[in-house]
Amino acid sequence: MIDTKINEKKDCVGCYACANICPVNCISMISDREGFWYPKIDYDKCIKCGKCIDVCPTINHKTVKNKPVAYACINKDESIRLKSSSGGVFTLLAEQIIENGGVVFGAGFNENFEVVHSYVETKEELERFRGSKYVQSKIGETYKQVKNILELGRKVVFTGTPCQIAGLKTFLGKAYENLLCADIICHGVPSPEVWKKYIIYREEKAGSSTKRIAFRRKDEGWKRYSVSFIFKNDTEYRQIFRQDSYMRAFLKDICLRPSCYDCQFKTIYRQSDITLADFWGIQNILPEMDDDKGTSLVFVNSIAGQAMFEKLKDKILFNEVDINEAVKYNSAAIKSVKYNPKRIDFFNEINNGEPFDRLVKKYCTDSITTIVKMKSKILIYRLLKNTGLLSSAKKLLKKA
């Protein structure tokens, strides 16, 4: 069965798909001491169907070949964009499916702010999926929910990491026209359990409980986005993303799932029909459509997701893009960040009740040889900026 055929655990991404579809249920997902899910088997009510197996989107994976294409986008209501991650394409998206009588499927925020998986049918619960959550999200039995929807008629989109739509895909097992499929480029996923010990360790400096978390707040502009907790005591935390400890080991790519460091789902040809992502590098590309108030990169990959882009044109600013310029500013659609030797010490130390701020700024510090030169970039940027010789030496770094 699955665990006879996924030995590593850096093999399993997570995505629930062989839970869904067990006959019999005898597959439970099963938090390991990461706080990572793994499927359990109960051998005394399985049937030995081998369906566990077939819906593997690592044991099954798939090379897609399209033609994807990129666009820069901005949605023309500031109101939706200020409240969204990046340029407020996702709404419009999900918007659109609402309006046909459709049901989106996302990531939000449960009453104890754990990410899970589930559906909404109306405009008003789109704000539960709106804005980027940086944890793993537990499907659930969303993709059984997602295949008894289809089989009604009804359109639907699903959204999640690329990992996540190859298990909807396996799972399914064949192409539905009513169906969606919208990942995101995605850095890894950080543990569940990390994230509970975060929430945690905030509650116990603020002295109350939580009432809203929010990763993306852009107060201080898109490019130094904000972390901010809102306590029942009426008191906030914000810090911005790089300050705050959560983001430094998420950043520093500490408490990510093993499947994460070898990503078998990162690659410009997707199975998803449109990808949303922050257009990191902007500036670079399209520097008129950087006002600091977010920007998406679209990766247009069907002709599904082509239809429903046409849809959307008349409520967004875009402009097509070269994929492989806009992929260099965003490398994590198509590379897997690097293991971090320190993982398993930080993992141990966190298990055993280290407090949280004293172990990221252990594991999470950089050295002192790696801040002298990021300052010394930094000195240079700014020296050839002022001196007007920064956009010669870009020339000079592309013929080199």
Ligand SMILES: Cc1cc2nc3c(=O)[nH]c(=O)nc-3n(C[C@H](O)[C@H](O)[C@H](O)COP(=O)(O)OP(=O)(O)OC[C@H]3O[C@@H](n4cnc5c(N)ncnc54)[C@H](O)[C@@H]3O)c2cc1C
Contents of the next structure:
Amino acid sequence: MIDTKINEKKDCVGCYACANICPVNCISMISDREGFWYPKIDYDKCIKCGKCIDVCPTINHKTVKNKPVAYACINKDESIRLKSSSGGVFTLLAEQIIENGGVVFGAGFNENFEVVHSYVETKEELERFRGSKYVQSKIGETYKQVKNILELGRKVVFTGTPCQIAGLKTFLGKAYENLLCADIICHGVPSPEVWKKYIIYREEKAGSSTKRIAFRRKDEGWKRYSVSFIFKNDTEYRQIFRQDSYMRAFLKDICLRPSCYDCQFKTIYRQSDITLADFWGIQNILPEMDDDKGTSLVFVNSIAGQAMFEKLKDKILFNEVDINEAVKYNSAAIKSVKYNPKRIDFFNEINNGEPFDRLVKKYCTDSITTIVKMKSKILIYRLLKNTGLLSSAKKLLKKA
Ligand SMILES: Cc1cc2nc3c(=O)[nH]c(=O)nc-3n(C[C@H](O)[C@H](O)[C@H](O)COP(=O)(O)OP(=O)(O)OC[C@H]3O[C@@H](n4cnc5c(N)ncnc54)[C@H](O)[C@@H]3O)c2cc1C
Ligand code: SF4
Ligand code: SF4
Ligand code: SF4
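Provide the structure of the form predicted in complex with the named molecule, given the form predicted alone shown above.
Expanding to the full complex; the earlier chain stays at the top.
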């Protein structure tokens, strides 16, 4: 059964498709010591139907050959854009579905600030999904819910990581005209257990439990976003992402799911209809679309995606861009991150109760050589910019 087919942890993305399909509900998704979910089968109940193997998106990997078209986009509604991680396109497509009587699935916090997938039916409730949460989201029973709603003939938009979209598609097993899938460019997902430990650490520091969390506040700009915790005692913790210990651990790739270091879903040819992302590097490609309040990179991947994009056009500022040029600044679209060799030690120590900040200092601090290299790069860049030699230097580098 499925547990005998998944030889290595990296082969399971934790999408829950197997648990959703099992006709006798004998698959439980159990957290390992790193906090990632894997299927466990109750063999006393299993009827050996093999459905769990048939729906696994990593065993039955599908390659897609569509022709994605890429755009730089900005939601014209400034207030929504500021509340969104990138250019605020997610809210627009979700609203479009809701206006047509449909249902929106996405990742939001539950009452304990765990990240879970669920669905909403009103525009007011979309706030739950708005904004990136840098933790693996639990799919739970949402694939079954999608199927039930689709069968009623209602429109559905399902948003998630590329592997979650792949899991949904294999689970459904056939195309539905009333389904639109939107994935993200995905760096990788950190462990829900590490996230839980970080919340405990922040709450201990604040002496209070949490009221609200945002990963991507834009008060100091989209490129210098900050993490914010608002506590029930009305205090706030806010820190630029580079200095926040959790974000440092995330971006140092020390606590990602094993599958994320060798991801099968990294490509510009997507299983989704639309892909949403940050348009990093927009200042070099279309500087007029960079006001540091957030610009989205959007791939339109299918006919259904194109039809949706047409409906959004009067609500966005947009420009078509060369997709290969755009992903040059967003390698997470096509390339897995490198395995961090200190990962196992990090998990061992975090499980032994080492304080969060001390661990991050120990495992995620750049070496002196890296810091010197980074600072020299910034100095050279500023020097070339101030002396007006930046564009000639760029041309020379292109020729080299
Ligand atoms: C774990 C993770 C890694 C990412 N890595 C990159 C990257 O490397 N490069 C890049 O350009 N963009 C990345 N993104 C996407 C980016 O941060 C924005 O989510 C995306 O651009 C959409 O922004 P928006 O302004 O349109 O809407 P927003 O309102 O900001 O987007 C919210 C959308 O993100 C979904 N979402 C939020 N958290 C999760 C989660 N944990 N799992 C699944 N779906 C989630 C919601 O369901 C909703 O659809 C990542 C997002 C996540 C969650
Ligand atoms: S073989 Fe069938 S019954 Fe057994 S775990 Fe898989 S889906 Fe469930
Ligand atoms: S279906 Fe999803 S959760 Fe189940 S084994 Fe495959 S990848 Fe893992
Ligand atoms: S990096 Fe790949 S395996 Fe990891 S969450 Fe993203 S899509 Fe899934």
